[in-house]
Amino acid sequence: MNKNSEAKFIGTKVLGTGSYFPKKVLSNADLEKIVETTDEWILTRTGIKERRVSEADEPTSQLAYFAALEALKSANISPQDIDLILVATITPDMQCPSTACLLQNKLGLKGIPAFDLSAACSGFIYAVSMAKAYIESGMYKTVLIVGAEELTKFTDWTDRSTCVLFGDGAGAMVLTASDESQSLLSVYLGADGSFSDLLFVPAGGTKNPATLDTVNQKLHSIKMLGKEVFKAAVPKMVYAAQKALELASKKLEDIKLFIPHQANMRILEAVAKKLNISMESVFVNLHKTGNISSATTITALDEAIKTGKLVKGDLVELVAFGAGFTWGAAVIQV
């Protein structure tokens, strides 16, 4: 048990957030030169105009590191104040060691626990839930959580239905125990593995280990049945959003900003319509980031804070849906 675990507290407080994107921009016009598509086709069906792409020598841990530095700066603490590191990712640097351990080393830390968790696009909210549990159980006082992805390195650039969707990026948050105020009001999680064949990467695990055939057949790239995913995503995101609000004893009208997983504009609009909220209260940045899986909600939250769309005391709700299927929502007071 951590030496700080004896401190009394009433909840979990957000100390700071940060984000980082690779410098390289891949526009829809650029994609027109790679695959049979058009800017109009992509924009109409997804709402995406451009996405960021990491360099070959820029692994996920590097994006996570820069996002973590930003979050630590925002929190006004040093890396040595961190008791635990959690990294949500489905695009780790390698099978092992964990990206969290690589991040720990980049931060110059030793000894504290660090591990990855995999919940696809819901990963960051799953990490928030885990950090909250660790903090409020008294095991750890201050936790660094990161959502970091490089989906472009798992993309089939000949598949126009998926290659237009994904981008790279990372976001981070510092959470700590508080005996004065609580900013993480509630988290709700869910999953249903019966839908696992609708959004997945077929090879690279123990079911289909890497071989020359799996590489030639492009089985190490993301496969998705878009219409079926849409049908499942909308009701689950709506349900998760409602459950998290119930757990926080809040109503939709209490929420200043709604931040859904930035996957597809049609999904965002459908969720807003089902919840009966105006798109003016829905934060959207997917037009410039694309779908960056576990990193979408935290990078969007960080941008909303940095641009003044959220100010101290405002309530915000994050909600996500991803492969698994997994889903989750969190209500936060910034």
Ligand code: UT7
Second form
Amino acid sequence: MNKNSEAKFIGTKVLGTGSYFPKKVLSNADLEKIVETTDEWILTRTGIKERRVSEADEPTSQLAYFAALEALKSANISPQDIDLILVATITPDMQCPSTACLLQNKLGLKGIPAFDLSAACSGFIYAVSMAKAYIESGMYKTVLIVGAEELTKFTDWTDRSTCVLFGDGAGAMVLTASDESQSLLSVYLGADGSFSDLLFVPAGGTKNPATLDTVNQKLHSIKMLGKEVFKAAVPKMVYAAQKALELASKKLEDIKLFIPHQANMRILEAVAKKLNISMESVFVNLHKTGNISSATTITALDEAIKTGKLVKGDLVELVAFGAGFTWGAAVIQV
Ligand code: UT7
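The structure above corresponds to the form predicted alone; please give the structure of the form predicted in complex with ligand UT7 next.
To see the whole picture, the full complex is given below, headed by that same chain.
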């Protein structure tokens, strides 16, 4: 365990992926009963039909644990082979300790380093870049990264402009050092903190510590100026997709499947149009998941592999955009 290594490796290989969703389904018809909305509005404006909702006694680390077990199984390694755990989340079990430490304990991996990172919907791609950096520097050989979220527990169920959008879920990936080939070809990241007030959770941190007042005003839930976020998301996702391709020395035509962050079908269509690619090469599963922030790209990638949309050797590009603003893209050979 914790095999800090002196050797520098030339590449990073994806060994396996996994995902997990809570069982409870919340449909648009269910939402019609709790807030002034319609299935028709949600479907035409977002493409979402239903989302998964975690139980009260099912925290984020629990979803992360089941996704991690699946990734370890698909990687065909035992938990003891993992040297580092990274969890990308903006909806941790609690403020402290990290969800990564809670996951480490559930996996029975006492001793190895574990920490969370916060980059909202781009979180999984940020985690991919950190895993690549740790592995290729020779510091850690095998890394478990997870995108896990329970956004429905940070949702104001009286705010129809946000509560119809989000869902819960987790995805995981095991990456390891590779001498011969490299399956993680490139990662590109970006951020612009000047837009931090367009998509945020106002209270619960040091700026607005929790008080009865912040709870009564529902300031612990996600607030978003959707139209502004939409306008920024499209060009940034297009730019990130192009930059990661450039870094990988690949062309759009080389990519079998694009997996963009699953926030809104109209964003996916606009990105595809600007990149001049067909929607047939864009993976979509938001109709059944809603927006699950850092968990979207990895759960979608896992589904694409499980359903045979991606086979060994195919190139896939993950692209994301989220609160911060943050954005990023990664080119991976599965
Ligand atoms: O994950 C991180 C990145 N996040 C995103 O990328 C999200 C980006 N934004 C979006 O996806 C879209 O902006 C939304 C789906 C959030 C909203 O769609 P929109 O087309 O931008 O709608 P809007 O906010 O401009 O609202 C249009 C109308 C408004 O009514 P009026 O003012 O035109 O009378 C809203 O009050 O739709 C109304 N509306 C709703 N009506 C029924 C807003 N939410 C709802 C609702 N049901 N749930």
